[in-house]
Amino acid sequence: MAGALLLVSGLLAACSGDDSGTPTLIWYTNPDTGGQAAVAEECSTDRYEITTEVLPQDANQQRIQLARRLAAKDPDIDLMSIDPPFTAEFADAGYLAEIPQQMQQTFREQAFQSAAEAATWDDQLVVAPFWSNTQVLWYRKSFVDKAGIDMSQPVTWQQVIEAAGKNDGRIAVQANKYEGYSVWVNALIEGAGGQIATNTDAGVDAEIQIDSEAGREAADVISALASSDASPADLSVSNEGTAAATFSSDAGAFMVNWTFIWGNYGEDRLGDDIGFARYPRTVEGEESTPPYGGIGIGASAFSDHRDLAVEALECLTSPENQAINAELTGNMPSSAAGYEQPQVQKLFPADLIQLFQESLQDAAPRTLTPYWSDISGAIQSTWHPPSTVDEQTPEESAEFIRDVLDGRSLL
């Protein structure tokens, strides 16, 4: 019994702060090289102290594990690093306590204007935008002089994959069956001018878009790459790891990855033949419109400590902590004035800093609703292998969201 009465004790002091009685806030943070937790040390006030708890690497287990988690009303959780496709989900759903309207102001000001969208449901920002991720299109010098492609101007991807197909070169993206696809797919369609779902604030009855114009000119795309010699072996089972190698590769010619992968190459950047410019256009003449990644931070609305945890979020995503974030993980700031922050500027070459906010600026996040991971889920289900995709797929694969959110499919 008097082990017990200890174990309950302990567990007690765990939940709320220490000896001193200063509240503890638990943040549940995705995996990273240490820059939540120094920023969760920045932040600890005389008020309250903010720890991390780690949660797992797949963000897809990520969200189940927070989910099961909120559904249940778990007040030890206080703040949430939430990936974008599941705030809309999270903030339907009541999880999520409501940030006052001023702070709400200060954040879209704050951020890039792709960080806001992406964390906004029904008119209310219901995250703070910490870090935001995009891709761009990275080039080996030697293969585009070769191929004589002039990269200071806007390239297609049907003109990436004419180069590569016809100077034995290989382009590199993420067509693996999970999110990474869902992410090209979009960006894709949204290059295009469409969407894969618009009037999402209806729920299931959300109007399913990807059967349109916008998504066969996606699918032109991918079944070209799928179709031709500048198709890496690896296709269908490529992602961002497996990108990079590509690209590294001597038959590496194109790659769209995310910011971080440039730290992937030491300082030699393989013997300097790495280029970069803008997401490649799906449609000559349309500007592109590159995937947005990232995470915001949400504060639970179970939390113990739920106006603490509130309060948290203006030291958590400030400027310059979102430089400190930046300059342990590489993951980059989500507004201008994280970028502005020396230690951010010394990150990458300036040329490079700058195509970074230019993308996020016009980046397109996935579709917002609560509904995502169903249609994530049957686009890769339809979308996959990138070989079998053909101008018939957007047709079907927008029969099986629907059937899906409506219950008559399974994934």
The other form holds:
Amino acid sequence: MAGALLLVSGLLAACSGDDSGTPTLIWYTNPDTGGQAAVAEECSTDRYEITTEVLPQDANQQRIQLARRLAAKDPDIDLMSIDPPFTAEFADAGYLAEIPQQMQQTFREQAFQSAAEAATWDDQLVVAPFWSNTQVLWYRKSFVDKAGIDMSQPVTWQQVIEAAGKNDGRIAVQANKYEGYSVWVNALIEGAGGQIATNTDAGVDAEIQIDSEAGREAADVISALASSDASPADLSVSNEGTAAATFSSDAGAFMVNWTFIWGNYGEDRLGDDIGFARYPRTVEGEESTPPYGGIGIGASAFSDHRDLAVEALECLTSPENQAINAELTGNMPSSAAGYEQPQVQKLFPADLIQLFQESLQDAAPRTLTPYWSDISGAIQSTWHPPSTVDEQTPEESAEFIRDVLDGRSLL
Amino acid sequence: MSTVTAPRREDVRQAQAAESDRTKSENRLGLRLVAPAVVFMLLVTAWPMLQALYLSLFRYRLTAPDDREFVGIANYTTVLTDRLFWLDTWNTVLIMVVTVAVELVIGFAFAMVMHRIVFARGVIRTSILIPYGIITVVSAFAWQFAFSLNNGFVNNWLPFVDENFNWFGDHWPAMFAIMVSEIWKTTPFMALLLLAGLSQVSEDMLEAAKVDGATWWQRLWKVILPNMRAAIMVAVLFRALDAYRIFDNIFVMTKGAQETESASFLTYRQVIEQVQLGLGSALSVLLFLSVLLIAWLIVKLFKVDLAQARGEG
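If the structure you just shared is the form predicted on its own, then what does the corresponding form predicted in complex with its partner chain look like?
Whole complex next, starting from this chain.
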């Protein structure tokens, strides 16, 4: 027994790093193709070294691992890449080290408005926006020529669904029972001028606004697609990857998907057949609000090197390093300055880069609340599968979200 | 059987009365020797159970520790009056009944093959057991790929299924896929337990029945099955308890979509995903109680004697 204890403590000591030399900051990153590791190396100085550890692939699993370890005040996490919907939850729970006002100011000025908004909780910028993602409407040029739609003008979901339905084309979306579906629902509601919840500072007592005109507009779009010939056979289990496959199939016509999907089609781009336009409008005459995604970097409140970790944020999210990350991963910068870096400009055609930036300016983050995972789960329960969505869905989901937040219903 | 064991218990009592100092001290030594193991068992099993029982009385979310609040049995009333809980319990019971029934039939056939086979015995026995040697998650992925609309082959192989049929797009097809993967994975285990029972059936009895002119069917129903009742019940008990805790297949194949969630999956989501420690603990206590209930029901209803099945009776 004593021998085992000695062995365990020896192992623990080995893990906790060398106190005498340069401290090591451990950055927990979401899996990527080496961008964050390169940035970590770039930002290691004489005073500290930054190494990376990789979190699970699934955003929800990333949240679970971080939340459980932070709840136990794990000092081995110094920095972490956080998905925007969970930023508020972590900040509210006191897991994130405070960022000095001066730095907050810098980050805020540097980032796109949507990125800064997604990084803010309780009027404080709680994570440093690192990379930003948004969705655009991808289309097959040959298909829109055949269907005769003018893609230089903004299109609505109804138009897209009708055109695809009439011409035997499929529209690829993300409608599996997962976070990606909430992203779609949120973008549709925001696009109709609504919000899923307001007054989110009140925590569980936030006002649930999904039962509204905007909610019904969103439900209309989803049920129209689900009942149309344009809906792919795998609609109810579709995610980013299957959407890409549907889009490249013979019947592929339209797809909403994140920026990185461009890289999926190699140099050939399906025989130069891929076009892009701004995210479709939910209602005629009202500007669309594309989904916002990305990563903000937070410093852990329980880190042994908290001050150094906060200090490192500045380097990690500098426009130059955002560009290094973008070049290696295709995950685009969270700032206009990042976009201006020469290597970023080369990643995509100039008009696509412009479309990304424009979309990011108007993008709508998912509702900022510590209870987003509950709200999102409740939306997935009531709005999935898409074929069951009808005009009653917003009302049912509003009631269900309320019950879940009040602990009256299981999610 | 009770007539056989009863006098023996009296023997024991008499023996206890007449215990010598030596047996007493041997008993004490025995207690001391098992004590560390008992303490260890209590630490690793009883302690977490008590902790879950305690936590289930609170409204407690891991990411909002300051809002922790004692709510008594409120979590239990929430759970027991919730539609989702009963839906998931029904799903679980359905999966348990269907898979165990199917496995019992196929497993028995496999056991007969393994028992009677004359040539290539080792190879055939091993190949029947292979699915059981595969990790559940891996087999669930394999079946998920097989049924998948994007890269599966099931739709091409089955003549009466449309090529664009989405197995995971609706409740019943999804449940079917989950059950198929569960049955494929665990039938060998059932077969193995039944094989043990089958080899206990005396050849003499079978021969006697044959001489008396019993048909194959009569020998099966009148001789073989009655004589392996204990083995069958143990197999059913083990598999039913396992099936009631089904999790991996559902996690991999549907993530609980299309209302295919099981009781364990619901508990997992409350505790791990939603970090609702209070509500989740209440669910895990209920899950534990239902597993106990099922075990008790099977033991009572079918009068299983576990000791006899282990060859101790």
